[in-house]
Amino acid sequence: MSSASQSRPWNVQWLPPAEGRIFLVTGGNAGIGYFVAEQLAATGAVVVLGSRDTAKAAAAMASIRSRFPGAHLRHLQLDLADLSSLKTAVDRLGLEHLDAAVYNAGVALDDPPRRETEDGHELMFGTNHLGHFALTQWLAPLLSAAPTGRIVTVGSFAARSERLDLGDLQSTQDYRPKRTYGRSKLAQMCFGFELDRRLRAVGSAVLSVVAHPGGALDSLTPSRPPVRVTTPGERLLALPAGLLVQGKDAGAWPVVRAVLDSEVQGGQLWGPKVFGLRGTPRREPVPSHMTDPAAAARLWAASSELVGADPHLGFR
């Protein structure tokens, strides 16, 4: 990272203007994705909320407009668990370019049984990783048409302790929900780093960046009715946890910086400053198991085959 980027302060409450730019946030109707959308909307950009649920997207947009009445918002009906629907969804955007796509949407299951998508893929791996992998090939022309297109993949702190089982990517032999979730997020992060290597190899101007929210709890998150209401009792009980983790509003900060900061570079990892769990965003070292070229190549080949995608994902 350049010395300028290291010395220049980044104020999470005073973001650079982004009028005229267009950002897509998958899963922008709730959780981290909602706060990413809210914070990006404050910059004057057009923010497209990708969401399966029209009513939830409408509620999220109403909440954002209550804080920023002039916000430029759109909803894109997007179901990452239905691969056949993705091209049609992108076509409905009707855009000539897209400045950034934030790959945030995800499914997290806590208990068995193992579930599958419409395409027969394990639900968390299929939605969190394969859905975004497949979406990339349809967004590629729009991102390439932007002056400085970016893909920001939202990973998870949980991925640090996981390792991919390349022989059982879909957990058909040994399904444990929390581990399967962690591995799906690890697959996303490996994809983000590998994508940037491939973009650089073909001379693309599009960047692929990975960010994670650290430890982000609903109980430490400010209320955004009707999207989410945090009661005073919940916040009081969560105060001790606030020494180590944070709310989802703060969890969005590294993602937003990865989208907006002109000095962020492809292949970087951004997360919270304090132990990677809370605080303002900073660049982090990338763990070696997320950039193993042999594992990344096998994951890429398997993903391409599973979704029936062009191995180049539209970037040449």
Ligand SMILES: NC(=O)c1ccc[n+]([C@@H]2O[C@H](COP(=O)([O-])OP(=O)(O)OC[C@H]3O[C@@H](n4cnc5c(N)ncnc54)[C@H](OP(=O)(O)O)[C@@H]3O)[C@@H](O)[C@H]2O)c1
The other form holds:
Amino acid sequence: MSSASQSRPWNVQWLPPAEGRIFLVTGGNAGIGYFVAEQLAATGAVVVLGSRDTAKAAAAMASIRSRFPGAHLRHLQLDLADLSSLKTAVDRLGLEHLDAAVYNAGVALDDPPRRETEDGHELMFGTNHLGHFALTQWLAPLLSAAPTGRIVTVGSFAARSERLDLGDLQSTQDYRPKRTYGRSKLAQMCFGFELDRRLRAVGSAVLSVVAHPGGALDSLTPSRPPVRVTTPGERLLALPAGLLVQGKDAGAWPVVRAVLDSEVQGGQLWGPKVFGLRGTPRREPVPSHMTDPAAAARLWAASSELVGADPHLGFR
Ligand SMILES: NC(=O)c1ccc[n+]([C@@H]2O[C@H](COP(=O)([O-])OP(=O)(O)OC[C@H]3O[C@@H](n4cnc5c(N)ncnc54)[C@H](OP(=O)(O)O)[C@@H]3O)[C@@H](O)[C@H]2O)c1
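If the structure you just shared is the form predicted on its own, then what does the corresponding form predicted in complex with the ligand look like?
Below is the entire complex, every chain and molecule, led by the chain shown above.
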């Protein structure tokens, strides 16, 4: 990254060039992940779209290429709800290093019943947290081989008001979808901060950063055919909401900054500047319940056991 890029304020429309760097975005085929991939692709970097659906990934790549014809894009078949598939997926990447992995993919259910992954984990905790936790052990050698590898975990404001139930991480008792979703995001954010502490403890050059998009609605998002089209009617109905929240293009901004800005440090939290809901990215204070060392240690131990991973996750 040039020194010039560091001497001016961060501009979401004028990103530093990143030719030669390689970024993986989980869930890069839709929503915020699509816009993270699009914005990163505009820097000249190689962007790998981690997506479980080949047709959706192809549509996303076609859309990005229609805007940036020279974009360097790849698709990685990736299903975070199938833990046993993750090692093979990373092996298929065939890369010697990875500059950043964006843990964006997520599932949010609104209604019961409680659902489980093939591995028997509650679907939101299993996909959002355990899927990315397990993925880390396979990405670790690639990230460690980059000059300053980064993991950017996408959290949520929904995690602010939640607390983990360490005795029932998978919501087997009293399942409430919104609460379970918020707790899965909290688990991801606790993981992101704890990972950075552990990386520093072993002297790794890899950074772990947490970013969140604020509130990001499809109806406030510019169309990207064939990925998604926002109709004029949807846009009109969403106008009042636009005072508070934003589109998924803007939701991607804090995540993209966490990937690209050389001044961002491990253990930081980034989000939108207007009430943490909309606007350009800024650094936020980290809520104390997200960095409670005892809770993080218990979550880490339970997660390692549930996914069958070495607790070091490949970082030593
Ligand atoms: N939108 C918001 O206001 C908001 C607020 C706070 C945080 N967030 C977080 O931001 C991230 C993106 O949200 P979004 O609103 O963009 O969601 P979205 O539009 O529903 O997109 C979710 C993405 O995750 C992928 N995904 C789901 N399950 C997967 C699996 N098992 N394996 C691989 N990929 C999977 C989806 O792939 P398919 O297309 O195949 O389903 C899709 O690409 C999530 O982590 C979410 O928690 C969003």
